[in-house]
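The chain below stands alone and is given as C-alpha cells, in the form predicted alone.
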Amino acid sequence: MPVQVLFGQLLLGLINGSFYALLSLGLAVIFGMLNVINFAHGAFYMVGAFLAWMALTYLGVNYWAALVLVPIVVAILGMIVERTMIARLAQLDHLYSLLLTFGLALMIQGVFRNFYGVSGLPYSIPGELAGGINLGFMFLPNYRAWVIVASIVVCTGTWLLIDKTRLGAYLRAATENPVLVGAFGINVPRLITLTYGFGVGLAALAGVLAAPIYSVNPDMGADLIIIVFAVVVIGGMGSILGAIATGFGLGIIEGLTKTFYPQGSSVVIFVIMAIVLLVKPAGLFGKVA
C-alpha cells in the first residue's frame, strides 16, 4: 500500500475524529452538568454551518467573523431554548426531555429542508487559509491542518475550565448538590442555562470549521449524531476527557478501517462500542454510579 495513501486516510480520520471531540465534547457538558441527553445536538451543529453561509452570502460576513459570532448566536438561541421548555421538564424523567430535544431537532431540519432542500450548499475556505504543504509523503491541506489544531486548542480549554478552576468546580457542585450551591448565593438555574448555552455554541463552532468542507445542508447533523453519541458512550457520559481522548482516537481508527478494511468503516465505531459496553458499561473513561 503507498504510504501516501495510508498518510491521507490518518489525516482523514483525524479531520473526522477533530469532529467528533468539538461534538461529543458538548454533548458531554450538557449531560454531565445538566444530565440532559441533548438530541438537538446535531441540529445546532447544522445551524452553525448554516448561520455561517447565510452570513457569508446574504451580508458579506467573512470567515473569522462568523467563527465568533455565530457560536455566540447559537448559544444565545440554546439558552432561549433551555429557560423556556427544557426547564420545565427538569423535575421529570430524563427521558421527557431527550424527547423534547428530539422533537426540537426534527423541526429545525425541517424548517431548513424546507428552505433551502436537501442539496449541500458551498462554503468556500478563507483566502488565508487556501493551499497546502507538502511534507513529501503526502499534501496537507492548510484549512484541514486548522481545523485540527482549532479543535485540539478548543477542546484543552474547555477541559482546562471545567476541570481547573472555580467556575468548573461550582458546575460540579451544581450537578451534584444544587441546594448547597444555591445556599452560596449562586444562582444555579442562571448557572445551567449559560453551560447549555456554552454546550451549543461547541456545536456551532463545530458547524462553523465543517461548513468549507462538507456541504451545508439540512441533514448534515443528523448523520453526524448517531455517531457522536456512540463517542459519548465509548468514552463515559459527561466525561469530558473521554469525549476528547475517544473522538479524535475513533477518528483515527476509523480512517485506518477505510485503509484496510473500507467494507467495516461504517460500523467499526459501533462495533467497537458494544465491545466497552459488554467490558466496562459506564465507559473508557466514566464512573460508576
Given for the second form:
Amino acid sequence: MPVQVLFGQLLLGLINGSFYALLSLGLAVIFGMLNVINFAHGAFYMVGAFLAWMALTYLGVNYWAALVLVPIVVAILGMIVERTMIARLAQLDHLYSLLLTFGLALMIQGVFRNFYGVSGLPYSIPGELAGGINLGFMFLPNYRAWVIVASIVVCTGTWLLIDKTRLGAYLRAATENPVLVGAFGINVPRLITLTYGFGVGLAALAGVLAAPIYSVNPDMGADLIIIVFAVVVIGGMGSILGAIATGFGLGIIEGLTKTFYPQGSSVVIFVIMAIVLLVKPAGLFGKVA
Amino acid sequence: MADARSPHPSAAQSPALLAVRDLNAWYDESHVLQGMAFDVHQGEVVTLLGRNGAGKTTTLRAIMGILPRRTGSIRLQGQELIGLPARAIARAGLAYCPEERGIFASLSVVENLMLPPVVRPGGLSRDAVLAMFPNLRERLGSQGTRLSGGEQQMLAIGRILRTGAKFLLLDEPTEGLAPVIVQQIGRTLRDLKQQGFTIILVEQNFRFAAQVADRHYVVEQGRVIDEIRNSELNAKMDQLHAYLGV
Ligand SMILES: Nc1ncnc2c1ncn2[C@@H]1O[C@H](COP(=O)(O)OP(=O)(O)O)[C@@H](O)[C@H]1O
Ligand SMILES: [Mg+2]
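Moving on from the form predicted alone, kindly provide the form predicted in complex with the partner chain as a structure.
Below is the entire complex, every chain and molecule, led by the chain shown above.
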C-alpha cells in the first residue's frame, strides 16, 4: 500500500467529514430546539451551492462574497419557512413536521431539476486557493485544506456560541424547558426561528464550500443527507460536540475503509449505525431520554 | 355567577395590585380552576393554602400565562393580563418560581442565576444574591442540578430577584427541605417583604406560612373558599385544620 494512497484517502475522509460535521451540527441544533428532524437540510445545502453558482454566473459575485452572503440569504429563507409553516405544526405530532420538511425538500429539488437538469454545473476554485503544496508524502490541494480548516473553525465557533455565551445559555435552557424560559420573559418563538435560520444557514455554508469540489446539481443534497442522518443517529440527536466529532470521525473511517477494503466504503457508516443502534440506541453522545 | 366585588372587604380600601376574578383553567378536558378570585395588595405576602390537588400551582401557572387554556380576568395595576403570552407577563413585572424549581441541567449554577433577563431596573445584583445565599458562591461553576435541594431552591429564588420584578409567585419553596433551610428561606422572605416585594406564596406548611404572611386564602377545588388574616390564624386553627385535612 503506497503511503500516498493512504494519505490521499485520509484527506478525502477529512473533506467528507468536514461536510458531515457542518450538516449534522445544523441538524442537531435544529432538533434540540425545535424537535424537528429537518429533512429539508440537504435541500438547503444544495440551494447554498446553487446560489453561489447563480451569484457568480448571473451577477458576478465572487466566491468570498458568496461565502458570506449565501448563508445569510438561506438563513432568511429558512426563517420564513419556519415562521410560515413549521411553527404551525409545533403543537402536533413530530411526524407532521418531518413530512413537511420532506415535502419541501422534494419540491425545492424538483424546481432546480426543472430549470437546471441533473448533469451538474461547474464552479471553479477561487484563484487565491488554486494549486496546492507538496508535503513530501502527499500533494495537498489548497482548496481542500481550506475546506477542512473552515469547517473546523465554524464548528468550533458554533460550539463556543452555544456552550459559552448568554445566547447559548438561552438556547440550552429553552431546549430543556421552553415554557419556563418563556415565563422569564424570553421570546422563545423568536429563538426557535433564529435557531432554524442558523441551522439551515450552516447547511448553505457547507453548500458554498462544496460547490468547487463536487459538481453543483439538484441531487447533491439528497445524496449526502442520507449519510448525514446516519452520522446524526450514530452521534446521538441533540448533542453538539457529538455531532461534530462523529462527523469528522466517520469521514475518516470512511476514508480508511476506502483504502483497506474499498468494497465496504459505501456501507461502512450504515454498518456502524446498525451496531450503535443495537448497543447504544441513544447514540454515542446522546443522553438517554 | 362569580362575585364581581372584592372577595375580602377587609382589605378593600386601597385598589389591589393584582386582582384575580372568575379565573377558570383547564388541563385538556379537566376543569381545574373554577372561578378563582382574590386580591393582592402592594407589599403584601399572601399565601394560597389548600390540600394537594386543590389548584394552587395551577393558579400561579394561570397568572403567569403558561396554561393552554384559561379565562376570566387577571389585572395587574389595572392592566389585563389574561390574553398576554407568558413573556409579556414576565415583562410586566411578575416573576415565577415553580414548584419543581426549574433548575436547568444543561446550565451551570451561574448560568442559571444569570438566565432570567432583567425586566426593569432595581433588581438585586449578582453579588447581592450571593450575599443572600452564600452557599451558592462556592458552587457557581457546578452543573445546576448537582446542587442539593435546598441550594436549588435558593438558586430558583435568587435568580428571579435579579430581574427587577417586585412581584414574586413562589410555589412551595419549603417543600421537602430540612428545617434549618426552611428557616433560612423564611428569613429571606421576611427580608424581601421589608424591601417592598409583593409575594404570593403557595404553601402546605401553614406554620411556615404563619411566620411570613399577612393573609391566607384557602383554596379548594379550584376556588377560594375562605380568607384568613394572619392575626386571626390562632382563633381559626380548628377550621383551618378541617380545611387542610390535617
Ligand atoms: N399537567 C396536568 N395535566 C392534567 N391535570 C393536571 C396537571 N397538573 C395538575 N393537574 C390536576 O389539576 C388539579 C390541580 O392541581 P395543582 O394545581 O397542581 O394542585 P396543587 O398545587 O394545589 O396541589 C389536580 O387535580 C391535578 O391532578
Ligand atoms: Mg402544587
